[in-house]
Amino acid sequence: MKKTLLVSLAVLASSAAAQTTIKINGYAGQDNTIYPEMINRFVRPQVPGVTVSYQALQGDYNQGLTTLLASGSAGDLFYLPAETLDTYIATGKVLPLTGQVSTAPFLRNLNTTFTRNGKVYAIAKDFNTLSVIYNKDLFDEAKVPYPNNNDTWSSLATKLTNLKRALGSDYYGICLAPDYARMGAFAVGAGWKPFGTNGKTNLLDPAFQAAFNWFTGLTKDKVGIQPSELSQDWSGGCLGTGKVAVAIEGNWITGFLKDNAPNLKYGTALMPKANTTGKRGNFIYTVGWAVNAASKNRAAALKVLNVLTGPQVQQYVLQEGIAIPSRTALSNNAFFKKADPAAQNAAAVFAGASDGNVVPYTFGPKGPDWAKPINTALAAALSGQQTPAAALRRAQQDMTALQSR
């Protein structure tokens, strides 16, 4: 008798265990078909015993993540993105992972990006950086050099003016969105720090008005064009139509160049040097994995982070041209020493993330409204609408009164 019930008890101990499920919020469109590959393909073998289900989060992902984790309703995992990362820790609804899960393996500038107050809150599920990505057939047709690593903000410009004049008006050297994401890179090269000590922005920096005015200054004489210009909506559309040299963009422009301009011959190089520090500067977007602070199935959440994390996964991700992978083992990695220009622009990007001043792409706890006056900024001086001056002196008024509030 006593032996058929502690039978009875495994068996129900086993199928409490086998219905343990992780659900998991990420976002929708490529993911969707992506993450329930690999989930089938890599975790469900290492993670006997759970079901994971991905929950993709239809429209604005902050929005719905902030809907569900105030309703209790969150995945036991999801993306944190990290720049609104700030915003969610607030929340006091993700797990502080430090001591929970080794960020040894990782990249130390994307562990920093997830770290606040000495806790790390999320693992870098991949990430991106920026590289200049030129047209070779421009170039050549004009004769001049191409960008290279050594270049600086003066001689890449130096390149793109003679590009324009010899190639004429129907040509133009750089595809220039008023956009913080891509500006902001130039002045952190400069030395510019978005957040100061006090947590205040200065938008008058020497260095931020530096980067300012030789961004917006490349619109003289149209070397420089917006991508509205051309009837796109950023950078790389605007390369894609064959009449631009230049865009900075990151390893997301190479599926779409595969797809909306196979026969476009581009190369890739590093970020220009700032002319006055000698130092590039990058921005590192990422998405990390985070956990649900209110799980009832943490043990399980965390293997699953494990495991999709794990040097199988970012091999795969690497291979298959989803994203660049976020362990630091995977710098050697062959796929980077291949000709084609996919693989030479990822091992830029990757290259990107550890070299010069280098600082996550984060708006702060005021979330996405911070960026707001920079970009507004931008938008009148590449319009020829202000001046670089009158346009900054705006901005520093409503970024004061936005961190004000």
Given for the second form:
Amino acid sequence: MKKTLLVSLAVLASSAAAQTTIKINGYAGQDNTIYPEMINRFVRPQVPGVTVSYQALQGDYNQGLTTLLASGSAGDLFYLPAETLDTYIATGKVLPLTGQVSTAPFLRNLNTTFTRNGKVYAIAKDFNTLSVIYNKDLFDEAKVPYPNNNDTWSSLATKLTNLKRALGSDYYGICLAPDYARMGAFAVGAGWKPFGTNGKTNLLDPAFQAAFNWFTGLTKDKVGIQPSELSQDWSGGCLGTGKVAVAIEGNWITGFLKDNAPNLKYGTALMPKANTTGKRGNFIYTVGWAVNAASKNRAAALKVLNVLTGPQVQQYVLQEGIAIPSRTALSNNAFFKKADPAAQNAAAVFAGASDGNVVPYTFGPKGPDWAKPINTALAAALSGQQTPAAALRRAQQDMTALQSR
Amino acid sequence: MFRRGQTATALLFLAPFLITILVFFFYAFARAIYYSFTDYNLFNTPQLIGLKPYLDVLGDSLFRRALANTLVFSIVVTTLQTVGALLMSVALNNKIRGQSFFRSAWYMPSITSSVVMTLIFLWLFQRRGVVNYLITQWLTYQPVILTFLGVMIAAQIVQVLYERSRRLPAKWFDPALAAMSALIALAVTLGLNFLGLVGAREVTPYDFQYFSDSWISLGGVRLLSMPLLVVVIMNTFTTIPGLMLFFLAGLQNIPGSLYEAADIDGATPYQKLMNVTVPMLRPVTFYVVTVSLIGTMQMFDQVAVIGSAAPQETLITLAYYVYTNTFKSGAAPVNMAAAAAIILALIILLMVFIQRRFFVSPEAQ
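Alt. form predicted in complex with the partner chain, vs. the form predicted alone above:
So here's everything in the complex, that chain up top.
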């Protein structure tokens, strides 16, 4: 009796040891339903003997991940948002992947985004850039030509002003959130670089000032309006109300419009070109897969990572309209050539990654605090509480204080 | 004298409390002091760097805003809730019908979780919320309401003067006459409305954004932001009932003979309040003000729940500043959070010390 018990215990123990478990930390919401399904469908058959569990972090993802990393209980694999990349590398908890994973199949811009000091720290899961999404009906009604790929800042502003003039007080040209994530792309188009050679940020750079003045100047005569003024929290919401003609957003807007404004006829144009440089500006927003440096199952984690960034999974991501995949090979995919507005938007967003001045959307070593002075200045100037010049001076002071800390 | 066995037993019974205090207060406090002099960022091995974290914190404009917000919030709310709780407890201490019902009813707000209260207030003060709706309604029906009130006051004055001319003792707020005045006012208003002389008017909907970057300024200095004012109203509303209980307990201890003596001297209710109740309640007031100061200086939950619904500068308090600097993405300036926490603790200590030194009566000591 005692012997059988011991034998069965030993069998149980050995089977538990053979079964490696890989824990993944990622976003909640949509990803929490998609990824468990993808793991079942693709990872399980390709990586036998490994159990993979997807654990979504509710609430603020960055805060959640930081706490888990600090307490040593983070997953073996986790999402690494590009904007907070530097602050995570500083923790020493992100495993450099150079030599462990091949980066060749992925878009070069995306690999550069996750590279610091010659080491790649994550493989891009998927990405997004910005494009101009417009409400066709409003432009038709105002008899103003649609925004197009040749627009400059001034021609776009003229179109928006004419539209506002034609449609009257209940309608607006463009929705402008006081957010670096949108305004910054214009500054980049004008030739501004978020971090100078010394790592410092110059908000008084003429290129940044020009973009700032153009962006905040759109609120004159209510051509541009803040989302909060329409009881919305982002410009996609504004576009969904049918009262705003243009929103600057990424591919995530198509899913939102499908669910919330199914009858809205929209089109997509590339970002307008800066008057001075004649180039478009854009941000690459991306999230990568990173491996926990403290993981006890490093080999298994790398296998799972390879499947999750593999061609099969990426094809699935694209077909399901989840995001724009990060593999170069998928750039000629038939999906991009479809005629429906969502596919055209996806094509514009894909093109945005390599057209004009494009930089990764990152905050640098100070983390999200870095964008706060800019956002505060934008809020003050957009609401008319401060002149753009005064708002920028104050922002530069705060930026200098932050970066010299 | 204590015997040895007794001390051991006492310590044994106190142990759960003492251990909790040692671990979660003294140990944590000592660690915070240590971290505030290091370069700790949650992941590295701390190295002493002297006063730099304190200088960084003082040089951070967000910290200065948080400090100003906290002090303004603390002073305004402490004043409002102390006065409010005192008046409410005096009102509830009277022998009125249904006294226990009112006591429970007025205590309700402080039972409700502050998170729920904040969500309700967020809903009330939205752009298209109840408050803006009510203000719009008031603006729409202003002519009707003002006509009604005007006629009612006029009718009351005429009636009282008429009664007095007949040498009858009529008071200005006589309920019987007031009822008559109300009826007259209603009839007049309805009549004018029927004739089309007075009626609801077209107004543009009142559209104030309570959770925006708007400030009450004094001489160009930003004093109190609109979102913080909403939190002030909410906090006062929810904490008055709790503090009211302390005052009620204090009121029970005031000898009735003092009021009788005051009555004999012919004191008015106001004189009794200011010359008997308030002085006799001084020890309780000291306690209430101290508790209230500490509570308001550490205010956090409302700000955290409102979160990004309002611009950060308008709402940030010291406790929230400490929180945001500790829980960041990746390496976080925990040393600055610790320094800010120590500064907050010192300010609270100083405030309580000043209050104890200058404002407390001998009875409280």
